[in-house]
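To begin, one chain is listed below as structure tokens, in the form predicted alone.
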Amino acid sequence: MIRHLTRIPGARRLWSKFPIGSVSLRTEYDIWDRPHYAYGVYKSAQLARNLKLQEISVIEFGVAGGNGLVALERIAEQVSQHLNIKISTFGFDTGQGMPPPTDYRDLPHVWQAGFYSMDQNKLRSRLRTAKLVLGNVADTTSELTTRSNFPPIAFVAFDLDYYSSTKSAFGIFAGPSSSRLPRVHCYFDDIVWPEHACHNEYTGELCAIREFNDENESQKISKIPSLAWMRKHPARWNEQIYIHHDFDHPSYCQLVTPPGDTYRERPLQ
């Protein structure tokens, strides 16, 4: 029924501006100011509690003005009551705006030094409990991760444009493996627009994607693949969340299938 009425044109867009219903119902549906975001931290945060842990992160690599950071802030806070596991929300970013790009790879006909700058004290002013870290992401990423006491990352929303700072972004995959979910969700904004990017695996977000599987042996970043089609309304962003795979973690063959669950195998009658 629901998913009938919502196909109606204007129906979620309405639902959106009065967000009735639970965590779980809008996130099936997308009513939320930024999905992506929500079905991030929803199904980490589902793997979390499935795996016993009752805290985790959730990262937005690239803040600019903040609407993102804001976002993920509310949106954390939400899934944490209705989840009851405790989410930390953190924001990446140099403070300063885009750095001069380093080469053809960091799109340099698209971005440029000085792109997405940031009002940090109107940002500081919007946040309640996101903890802003700033800086060169290959030295605060080693920083954060390193902490015995930083909960383990869960969702990551990678929004850096270039290759080159995606690409020291990784380096939040390089702590031990309790820094982190055996599986990790990921979102990457720069691989789709602008059409004038003419994205692809040798350059952008793409690029570092590539080589970060070139490059390690038992962790790879990969696309839910037709993630679309297990979606009630298929939207453009399905295609861009991958999982970042630990297969050496601990947890990884860990059963999460919860008792009841439709993949159980059903006994016989």
Ligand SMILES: C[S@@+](CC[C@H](N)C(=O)[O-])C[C@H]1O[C@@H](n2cnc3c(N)ncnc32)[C@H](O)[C@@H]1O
Second form
Amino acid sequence: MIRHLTRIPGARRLWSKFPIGSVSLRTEYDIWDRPHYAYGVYKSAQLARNLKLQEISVIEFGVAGGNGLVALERIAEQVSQHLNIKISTFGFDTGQGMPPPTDYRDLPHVWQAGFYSMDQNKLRSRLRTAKLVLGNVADTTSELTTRSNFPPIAFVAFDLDYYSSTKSAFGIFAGPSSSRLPRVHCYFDDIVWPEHACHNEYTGELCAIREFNDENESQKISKIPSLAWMRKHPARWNEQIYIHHDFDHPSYCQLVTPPGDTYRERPLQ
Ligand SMILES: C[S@@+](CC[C@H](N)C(=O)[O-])C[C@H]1O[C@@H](n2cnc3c(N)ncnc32)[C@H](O)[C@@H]1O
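Give me the form predicted together with this ligand now, not the form predicted alone.
Complete assembly follows, chain above in first position.
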């Protein structure tokens, strides 16, 4: 019934304006400003709950003006309340726009130094709880996860545009396994658009992912196959969701299928 109704043109836009319904229902139907962020935060918080964790962190790499970080913070607040789990939100950025591109892999035909500047005061006045981590991610990323009180990373949105910056940001996965969930939901913004970027596995974020997978035995970043087919309304962002797998994580094999789930049913005799 809801599925049919939300197929009517404009219905979901209208619903977004009057966001009634539970957090899980709105996540199922993409009734969010950034449905890809909502999906990542919600699914990863669910995983954390099933692993009996009390607290997680969600991160946006590449903040610019801050619309994404504000959206992430607001989503985290609602998911936190709905699933009764503490969620800390972090945003990483130079604070001064794009650094100079390193070479062709940073797609200098699309992005250049100084693109996407940030008004730090304006952004700080919009943020309620999210923490801004300013500086080049090459310097700021790994320090954070080695802090003993850092809540395990659950969801990461990568929106740094460059290959080199994304590669540096993967330092977030270099800390001890306690600094992350066994499976971390990831969103990669720069693998689809703009068309003139001609994204491919030898440049940009796709190149950083390929190299990460080549360089790591027990950690891999890979897509959720056919996610679009599992969604009520297939969308472009379904192609941009990946999972960081840490196969050596002590909780990787912990059963997270809830009691009563159909997967536990016995086959018919
Ligand atoms: C496309 S913008 C992010 C847009 C934002 N996620 C949104 O949805 O509103 C890319 C940002 O990545 C940041 N960035 C790129 N390389 C970086 C690096 N090496 N260290 C820190 N920030 C970087 C730039 O400063 C820029 O603000």
